[in-house]
Every structure is written in C-alpha cells, then in structure tokens.
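Next up: just one chain, as structure tokens, the form predicted alone.
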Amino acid sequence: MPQRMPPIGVIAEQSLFVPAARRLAERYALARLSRPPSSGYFLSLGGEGLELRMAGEGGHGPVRVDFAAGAMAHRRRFGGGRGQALARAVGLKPGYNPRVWDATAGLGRDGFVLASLGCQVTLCERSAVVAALLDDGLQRAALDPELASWVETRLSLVNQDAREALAKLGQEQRPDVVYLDPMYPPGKAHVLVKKEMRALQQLLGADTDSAPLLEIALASARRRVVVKRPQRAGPLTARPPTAAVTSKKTRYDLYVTV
C-alpha cells in the first residue's frame, strides 16, 4: 500500500462556510481545523470551492477540481471529441457509449472527459482528501449551465479502494471498461512541473499495488481494461496488452476481456 501522510484537516475560510466544512469533514472522516496548520497539507473551503493547500512559505499554489472552466473547459471543447485517443481507447463508437469505472480517478479529468462524450462513468478514488476535492468539483459542475444537464446523471463518485469496490460488484454492475491511470514511473524525463502532480505524489505516496489492481480489473471488465502509460514506459506488468492506442506523449494499453 502507498505510504500515507499525516491526517489532513479542513478549515472554513469564513464563518459562512463552517456548516459546509463540517458536513464535508463528517462525510470523509476529516479533521476540523480552526486555523491553518504550520506545515503540511490542509483543505480550505471558501468562495472558490474546496482547495488543497500547503502551509508555510515556499509551498505551491492551491489545487482544486474545476470541471467548468480553465484547462478542462478547453479540453472539453477542443480536445478532439470522440476521435481523441482516450475515447478510441475505451471503445466509443457511434451509438455506443460504454459504462466506465475510472478506478484511479485522481482529479477526475479523464473520467470527466469520457462522461462529457456520453459515457456513464464511476469515479473511484480511495483517498478521502482527493475524493472530497472531486465531490466539491462535481457539485460546482452540476450548477454550471453548460454541464448541469448531464453531470449528475453520467458521473458518480465512490470513495473506496478500487480493488475492494470492483471485487464486490454484482454481475449486473460490472462495467464495460475499467480505466487505470496509475502514477507515472520515474525516469530521465521525470520533471514535476505541475503543482497538481506534485501534490498528489506527496499526498498519495508511491504506487505499489497497480499489478493486483490490474488483475482485479481484468476480472471485472466486460469488454476491456485500458491502462494509461507514458510513451517511454513499458506495460504496467509483465502481462502484454492486446493492443494500444497512442497519442503524442501518451499510450493507452488495451487488455481485451471478451
């Protein structure tokens, strides 16, 4: 299992947000803070939504999930639609929108893109902190005029270890596709320039259980498992993929299960 950081708490930026911060802490078993800690990470709830912050000088800027604006809005509009590599990897076709379990949801970006293209997507994230960020992002997305018509019907969130959650699914609940996006392996080109990636790696620790997750995913997916990999990396495990879909920097390894 990944190495865990000390417990992370949530603080309300203003008294107006205290009730919501209390509900959030109860839902995800997070500590309630009256003031920011002197060091480490904490969650802050305010007018911009829920943010993961690093205390002290020299910390990176806040991390939050925003599906409605910024990079996600640009990707939704100009990312290539159903012809992009991600969509082709999960098997999107005219008249066919697979049910997808994003078993390593993280900040939910790929899962959200798939939902925007018509898929029913379950975002599964075992970290309570990251799940809380996702929950907040989904709630705000559901209020956006462009997204409100489909966010709540196509996206659901599960805060659980995907290995346990997938293993418990009944026959009728099995997804068509299980999507895995494990932490990228280190290498020559390993430069952490994005604050989100740096924060998640520090928060979640090393990825040590991708191999057993892949096996459970293969037993759960009706049609295929898709594993996102950097072009420079080999397959996730010694098991060779059935095929691959590539883009400029990313490769999607396909494991067909039918």
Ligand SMILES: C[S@@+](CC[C@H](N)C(=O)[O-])C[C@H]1O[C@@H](n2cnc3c(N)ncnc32)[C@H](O)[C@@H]1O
Given for the second form:
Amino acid sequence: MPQRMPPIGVIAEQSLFVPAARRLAERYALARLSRPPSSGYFLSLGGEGLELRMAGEGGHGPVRVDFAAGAMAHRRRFGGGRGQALARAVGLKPGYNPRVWDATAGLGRDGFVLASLGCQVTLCERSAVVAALLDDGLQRAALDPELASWVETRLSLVNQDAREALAKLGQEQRPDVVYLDPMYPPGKAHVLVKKEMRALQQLLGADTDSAPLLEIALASARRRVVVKRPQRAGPLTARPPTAAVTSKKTRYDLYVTV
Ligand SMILES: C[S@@+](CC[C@H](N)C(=O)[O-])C[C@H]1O[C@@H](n2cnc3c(N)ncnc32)[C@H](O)[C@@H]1O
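In place of the form predicted alone, the structure of the form predicted in complex with the ligand is requested.
After this comes the whole thing, all chains and molecules, with the earlier chain placed first.
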C-alpha cells in the first residue's frame, strides 16, 4: 500500500500532555513536534483529547473521535437500536450478536454502533493518524460512566492493512462478518460528506484497493461481508451482492459466504 500522506506530527498543548503525546508518537510512529507546523495537518493532544488539525487559514475545524457525546451519543440513543439498517445488514438477531471485523474502521462510528448493540468488534485501520485518533477516542470512552462497562471488552483496535491482517487470521479467529466502508472518490455528486469525512478524504485520498480487500474479506468471513455504499452508487466491484438492506441515504450490500 503506497503511503499517500505526508508525515504528520503530534504536539502536546500543555506540558501536562507531553508524556501521553510521546506514547502516542511512539506507538503510531508519528513525529514529535514542539509547535504547530506552518501548513498541513498535525495532531494536537490536549484537554479535549487528540485532535487532527489543519494549520493556517481556510482549513476545516478539528476532527476527533468522541464516542461519548455529540452525534455518536445521539445515534446510540435514537439511531433505531437493533432494528436499524446497519444492524439488520450485519445480521443481529434476538440472542445473536455476530463477531465483526470492521476492516475500514475510519473514525469508528459504524463499528462503535455495532459494539453498543452487543457485537464484539475489531476496528482495523491502516492509517496511523486515524488509528491514533481512534485509540484516543477508545481510551476516553473507557472512562465514560455510560460506556465503561463494555467498551474495553467489546472493542479492539488493529493498526494494519486489513488485507494483511485478515489473511493472517487463524481458522478459529475468523469473524462472522467483515464490514467494509471504503472511502468514495471525492467530488461525486451523489455523495454528501460531513466535515470529518472530508478531512479524511483530504488526508488519505480515495481507497483504490477495495476490490482485493473484498476478495480477502469474502475468504475470511464465516457468514457474510457487508459493504456500505451510497444509496445510488453501483456495487463495489463487478461481483454482484447476494442482497441489500437500504436506509434513506445508504445501501448495505450483503455477500453471503455460508
Ligand atoms: C470511509 S472511512 C470509514 C468510516 C467508518 N465506517 C466510520 O463509521 O467512521 C474508510 C477508512 O478505511 C480505511 N481503510 C481503507 N482500506 C483499508 C484497508 N485495506 N485496511 C485498513 N483500513 C483501510 C481508510 O484509511 C479510512 O480511514
């Protein structure tokens, strides 16, 4: 996988955060910065957690992973629970919560929703910057009184290309479901993207290797692969899905593997 982003560094907003910034930099091979760069992206660790920021004017606001508040808390409370399209696509049934590999974890929102509904979820993200944001979000979620009882037991994070990580799984580690939500090419009229996804698109570019990822996912999933698509887009590849579950803006293509 060619590295598409320039090296990104991390700063500590106050001296209090220096040890934690150092640990993140070591774990995710990020540069340590003593001050923000004059241009481009950087990570900033402070009282609100780890934030992806853009230096200079005209950039978007900070992006961080916050599972406990804002849109994620709203989605957890009012997103439709086990009846929502994502849950039906993944195959949750009364008394049955599949083990899921979210192979394109991104900011972890879909994976987190599935974990909140009872699934064991492995979040796999190949970008070190995005994985660092996820790691920070998970650590803060584990301290939240409403989430602490299940976050650490249901969610784990792998910072690796899912094509390699899935191919290495032993027979007994194979998940029931592999979930894929690769980045769409930017600028497509049918795709409305929020601030966070725009930032990820700028940072990472489109995911152009989704076809081999789908094939590896199909070989790994015991029951099904689920691919999230914009409502009016075609399937991910020429391989036709077995079925689809649709919601207002999104379609989940199912590839049954049993
Ligand atoms: C559109 S975002 C996923 C958003 C996510 N579903 C959410 O709810 O926040 C796609 C992410 O998948 C990651 N990705 C794409 N291909 C990958 C691969 N082969 N292995 C691991 N991560 C991958 C990208 O780096 C990007 O962060």
